[in-house]
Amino acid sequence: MRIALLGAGNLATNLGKALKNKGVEVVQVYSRTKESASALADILSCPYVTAIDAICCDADLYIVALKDSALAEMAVQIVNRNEGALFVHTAGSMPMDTLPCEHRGVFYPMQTFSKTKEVDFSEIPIFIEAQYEKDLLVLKQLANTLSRSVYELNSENRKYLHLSAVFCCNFANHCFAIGERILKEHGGVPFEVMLPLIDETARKLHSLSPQEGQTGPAVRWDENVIGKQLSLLDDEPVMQEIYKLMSKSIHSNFT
């Protein structure tokens, strides 16, 4: 199968490496910027292009790994390059119908990616969807080549999957950033002291549900502790409001 990889960002870079490691051929990389396109093409030992009208017309599968706004803007131009081929996008929050072609689908590896951080794709759940059963079989075969966890999920339910991922990853990481700032501003304590706590919190999720593993003053609604900590945030109204809302939400799960 000849695969064209459209995009050269964090996800595309990691996906391209995973495909190459499994012996799957990427025949071309497209990106609007020469720097990112050439960097990924060098890794994958394939040519690159920076213009849509230069995207190859003879690939079997086009994996569109662009940011959501670019995907919506460029979808029509991209699929016109090869009307008979299968086009899939990798966006968790975008419907399959964003791609205006007959053979379309979704290939969504649910993970946070960075170009400089290697990941083990075999541990990453991949969610797939396709317009036709034969196309779904193609995506399932490719996904099974890369990962041990492959799921079929339609666009409507994938919106909620992505919402869950925002809470579990993006919002949780922002809480880490808030914690780092508090430590830095009050004693200059390095954030590394929190890593054992964060690691153990994550490890517990392998044997306990998130609710079973929940601890802290909000669970038992310790108003003494909660009140004192809220007063520490009197000069930070946004953080104070986050603390209030999070505490109420946690406690509501135990009442």
Contents of the next structure:
Number of protein chains: 2
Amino acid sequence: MRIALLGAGNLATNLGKALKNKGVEVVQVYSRTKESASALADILSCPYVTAIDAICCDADLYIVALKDSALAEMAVQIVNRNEGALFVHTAGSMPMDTLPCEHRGVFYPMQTFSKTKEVDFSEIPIFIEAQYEKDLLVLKQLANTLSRSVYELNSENRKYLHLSAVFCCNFANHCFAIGERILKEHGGVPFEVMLPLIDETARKLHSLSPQEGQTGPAVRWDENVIGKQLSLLDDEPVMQEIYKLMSKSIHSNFT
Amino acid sequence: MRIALLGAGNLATNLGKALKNKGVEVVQVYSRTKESASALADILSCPYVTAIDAICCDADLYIVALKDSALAEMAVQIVNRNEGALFVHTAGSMPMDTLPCEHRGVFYPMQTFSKTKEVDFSEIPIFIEAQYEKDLLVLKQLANTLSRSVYELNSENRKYLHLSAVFCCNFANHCFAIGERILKEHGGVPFEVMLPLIDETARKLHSLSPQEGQTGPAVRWDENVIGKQLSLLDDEPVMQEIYKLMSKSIHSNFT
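May I ask for the structure of the form predicted together with a further copy of the same chain now, the form predicted alone having been displayed?
And the full complex, kicking off with our chain again.
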């Protein structure tokens, strides 16, 4: 199978590496910026192009791993490169029909990718969807090559999956970033001291649900501590607002 | 050294077990509720009491691991049990002088404790403070018996440490709880699929700071995705508010 990889960002880079590790060849990389395109093509030992017109017309599978905004905009031009081929995108939040072609699908590896951080792809759940059963089988086979957890999921449910991932990953990480900032500004304790607590907070979820494992002043509704902590944030209105809202939400149990 | 452990909640239970594992004897457990007191006393093979008047007068060290609110209220009665002894509390958010006695200190193991979840105490940072250098040495020795990371920290800086921990643990965990709830209500994907993502989000912090590792629609300021995700939360005003505020805070980088 000839695979073209369109995009050279965090996801494309990690996916490309995982394909290479499993002996699956990528025949071409596309990225608008030469720097990204050539960096990834180097890793994958394949040619790259920086113009949509130059994307090859003879791949069997086009994996479109562009920014969600670029994806919608460029979809028509991309699928025009080869009308008979299978096109898939990798965006959790975008419906399958963002791709205006007959053979279309979604190949969404749900993980937080950074270019400089290697991940073990075999642990990453991959959510697939396709217009045709035959194409779904192609995607399932490819996904099974990369990962132990492969799920079929339609666009409607994937929207909520992606929303859940934004809370579980992006917003949780922002809580860590706020924690880091508080430490940096007060007392000079290095952020590393938080790692055992953060690791345990994540590890705990393997045996307790997040609701069962909730601890802290908000779940106890300890108004004395909550009041004092809010006043420590008097100079940080956004953090103070986040503190209030999260405490309220924990206490009221989502109601 | 004769240690009395006052409290039988999550922290007291985990601390008691860790002391026992290291061969440090607890001579008495106190808790207001018989059920908790006897459960922990059973584990530690020691007697328990449920009245403050019955707390022994001959311990060398009293570890007061009560709820922050109960601590302030009961401190006077507790320290009256033995004027010469060393009293410490375990509350990250409370200043040392909550204990109205001469020999006082703080012994704060920073971790999220649940009674049913065993933790490896040797990894838990313990923050200590004492009024007198001699008492600090006693606490340091005890802390070193339990953990590889022991830090001295005064009450003022510990307030911020604890605030940081609330964000890194309690609020991050609430993000997981919201993620779980979204999945439960839409599409029936089990929460377990989030664990690789959550594990990686935590693991990443060992090599990238949370700010460097931030991903997702908010840091890219992808207004299309943000708008669509907000509309998925139309029936969940608190979650929608959290989504808005977190996205804004990620995007503006705390300003």
